[in-house]
Structures are given as structure tokens and as C-alpha cells.
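First, one chain by itself: the form predicted alone, in C-alpha cells.
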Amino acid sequence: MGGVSSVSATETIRVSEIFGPTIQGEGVLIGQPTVFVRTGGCDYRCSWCDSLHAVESRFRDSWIAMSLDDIWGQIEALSGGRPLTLSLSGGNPAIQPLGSLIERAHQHGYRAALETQGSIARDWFSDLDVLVLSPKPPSSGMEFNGDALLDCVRSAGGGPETVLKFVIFDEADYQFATQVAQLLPKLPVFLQPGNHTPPPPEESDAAIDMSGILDRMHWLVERVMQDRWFEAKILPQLHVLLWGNLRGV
């Protein structure tokens, strides 16, 4: 496990972008009004990543090292000071020291949610309201580390609502999801069709193959029903259906 529970007066968080309020577009919090803090940096390089501007080191110059007060000032300005859900994403937000930001959110009545691939465990996971663990399937080109995922679950303990979310492109991804879900049978499972036309990092509103994504959604529904995997929830990326590959929504 490991990690820090707070940010010192001189410590900063590396931020790629802060935006909202908008709706959460996927998973357990889909449709909920949200402000997003997207951190910079990731320990993975997924083949179909849709946020390379927050992952690849060539965009490091656009990431800003921000203090807790500066980040919170932007969150309050965007939300008008009215509490809502604060979503911590990336990249991999588990790289960053987010404990004090979570604490600040709770002090002001906000909920804190974080999504990570489950490769790095932090002790402050237990302070979250929602922890989304999204192990990357074979189509990502990344190697799955089951021990690291279990460490993340142990770090969270009974604190947050912890769920599994899988991006599905093909049969191999689907089989991967069923196998990982069996490792953690008590966790709710969310499945979503992958976007095979992710935006290039240089573009903020790239073309998208919406019909192809919907075809994958239809296949995924039929596949789950065929297996009688009735515990799984199948959801689209709502923000993709509404805005395509537009960034910052």
C-alpha cells in the first residue's frame, strides 16, 4: 500500500485540467452533476486511451503544479460554492497526493470519487466516497496485476463504495472482465463498450465512429444476456453519446 494522507504546505498536485460542472458520463455515478480534476501522469500507456493529453510526457509542459488552495478555488468557482461530486481522474490520479483535497471536499460538503486502473494503492483511498477500479483488459496492451488490484481494495477497506468497471472491445476483453469479477465477487460490476476512435491528444473535438460504438454496445448486451451475467450493469459512455469526443464536458 502506501501513500500520504495529506498535502503539506509546499506540496503540489500536478493537474492537467479542471472542468465542469457537467454530468459524470459513465459507471456507478453516471448522470450525476460533477466537477472534474484531471491529474497529469500515468504509469500505463493503453492503446486506446482517450485522455493522452493527461498521460504522455510530451504534454508535461501543459500540466500545472497546483497548490491545494488554488485547486479548491477553481472547484468552488466552477460549482458556485454549491456541493456536488468531485471526480478525480487522469492519467492515473493515484500517482498524485490527493488526501488533503479529499479532506477539503468533505469539509465543504462535496463527495469525492476517484477512478484508477488499480495499479497503485494509497492509504487515502479509504477516505473516498466512491472508488472506481477499472482494470485494463487485453486490448489495452497492458499487463494485469491482480495483486496490485487487491491491494487497492484492501486500502479502501470499508470506506468508499468500491466498484469494478471494465471497458470492453472484444471477446477477449469480455472474458477478462468475467475472470477479474470472479476474484472480487462482492464488488458491483459495470461494463461499457470501448471507444475505438479516441481523440488524438492534439484535438479537443475529434471525429468519432458513433455507429461503431453503438454496434459494440448491442453486442455487449447480447453477450451478457447470453451468459446470464445478470449481476453486471451495462452502460454507455453518456458523454460520448451527447458530445462525441469533445473535451471538457
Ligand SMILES: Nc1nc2[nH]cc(C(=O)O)c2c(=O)[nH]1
Given for the second form:
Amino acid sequence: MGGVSSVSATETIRVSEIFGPTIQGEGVLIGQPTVFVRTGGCDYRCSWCDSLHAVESRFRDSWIAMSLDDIWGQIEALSGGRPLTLSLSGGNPAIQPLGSLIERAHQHGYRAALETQGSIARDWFSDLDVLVLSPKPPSSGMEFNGDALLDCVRSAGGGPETVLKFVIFDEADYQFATQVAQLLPKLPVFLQPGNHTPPPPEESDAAIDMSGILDRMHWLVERVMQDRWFEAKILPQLHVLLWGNLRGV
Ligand SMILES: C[S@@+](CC[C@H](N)C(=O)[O-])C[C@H]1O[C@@H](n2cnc3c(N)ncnc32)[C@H](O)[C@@H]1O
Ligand SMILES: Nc1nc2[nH]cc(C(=O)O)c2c(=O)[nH]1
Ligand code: SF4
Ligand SMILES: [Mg+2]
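What would the structure be for the form predicted together with this ligand, given that what you showed me was the form predicted alone?
Time for the whole complex; same chain goes first.
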């Protein structure tokens, strides 16, 4: 036990932003009050990424290597010390050593959820309460690595509630989602329409193409019903409907 604490005390976590409390805007936890820790750095470069400020190295200078105590201090301040669900996102949060943060959250009665594309598996996934795996469809321009995704599911084991969440822009993305879902038939599936207008990251609230998002959402509902895919859930990004591309919400 002493060993684990001494290691975690010296490790730092690269953080892009910590914000909240707000509502979780996507997927299985939609609507839940949450504080976000967004880590800096990603092994992917999705063509439509809405969080480039946590991905591209030109924003590196804005990322801070923080100690566990400093991160925890901010989470407690934002949540007023009242336990809620911590949402770990990024970038790819699996790059960072988050095991000790998850442990700290649990010690204080908080829950921990993590969103990742499923490219890097960690043994601490099994300590999460919720693991959201969001494999990237063809429109992202990224190559799918099925073995890495299966490794993530294996690492999580029976620990967290593990779910799949797909961003869908078009028919090819939809077909990809159906195929990956068939690989992992036990996992709940969430589908969300893509948002085509990532803001220049320097700006906080660039206009968004709301009618495009809603058109894709309508199409997606029809498409899923046509297939009688009644296990899938279709949700918009609630925070985008409410605040557009504003950062920190
Ligand atoms: C910014 S990513 C960070 C976590 C991780 N890298 C991942 O992609 O899962 C968080 C979620 O936002 C989704 N997302 C990113 N850009 C989007 C966009 N333009 N429209 C809809 N969802 C998007 C991702 O697919 C992912 O499910
Ligand atoms: N409210 C809110 N919900 C979210 N769900 C996933 C987000 C993310 O960027 O990872 C996100 C976000 O940035 N804000
Ligand atoms: S994997 Fe996630 S954070 Fe990385 S580029 Fe894609 S959407 Fe953005
Ligand atoms: Mg987001």
C-alpha cells in the first residue's frame, strides 16, 4: 500500500482543463451532474475533433503537469466537496496515469467515468465506475484497431459499466457502428450525430451548424428504426444543443 501511495504522490497528470459542475452531455450518463478533468495529448487526430485544444501539440503550452493533490483540490472546490461523478476525458485520458485519481475519487465517495477511443488499454480501467469506449468511424480518418478495443474491454473486466458510443456522420459511419457492436454484443450502444463545426480552439463560442446536427439526428433515428436496431440508444450532445461549442461546459 505504501508503495502505491509513494508512486502516485510523485506522478503528475497532464491536464488541459478542469471544469464544472455541469451536466454530462453525452451517452450513458447524459444529464448527470459532473466535473470534467480533460487531459492533454492524444494518439489520434480525428478530422472533426471538437477538443483540439487538448489534442494538438501547438496547444501544449496550455497543458499543465499537475499533482494528484492539486487536481483533487480543484475537483473538491468545484463540487463543494459533495460527491458526484468525475468525467475523465481528453485528448486520450488513457495516456495519463489516472489510477491514483480514480482511487482518490472513490476514497471521497465520488464516482469515476472515462471516455476513450479504445486505442490504449490500462489495467486501472477495472477501477472505473463507467468506461465509455468511442471507436472512431471512417469519417474521422482514423484506422480502427479492433485488437486494441478488445484489450480495453478485457482490461476493464467486470469492474465498470462498459459501453460503446459512436459518432455518426453518414452511412459508412453507421455501418461501422453496427459492425463493431456485433464484435461486442454485450455492450450497450449509444449513437450520437456528429457536429461538423469544431470551433477554432482560440475562440470560445463559434457558431454551430445546429440544423445540420438535427438533420443528422433525424436521419439517424430513421436509419436505426429501419434496421429494427432496438438495442441502440440515439442521443444528441446535450451540451452542444445548450451551449454550442463553448469550452468549459
Ligand atoms: C473529445 S473526445 C475525448 C475522449 C476520447 N479521445 C474519445 O474520442 O473518445 C470525447 C467524445 O467527443 C466525441 N466527439 C469529438 N468530436 C465530436 C464531434 N465533432 N461531433 C460529435 N462528437 C464528437 C468523441 O467521439 C468522444 O466520444
Ligand atoms: N457537458 C459536457 N459533456 C461532455 N461529454 C463528453 C464531453 C467531452 O468533451 O469529452 C463533454 C463536454 O465537454 N461537456
Ligand atoms: S480520439 Fe478523441 S480527443 Fe483524440 S482526436 Fe479523436 S475525438 Fe479528438
Ligand atoms: Mg466534447
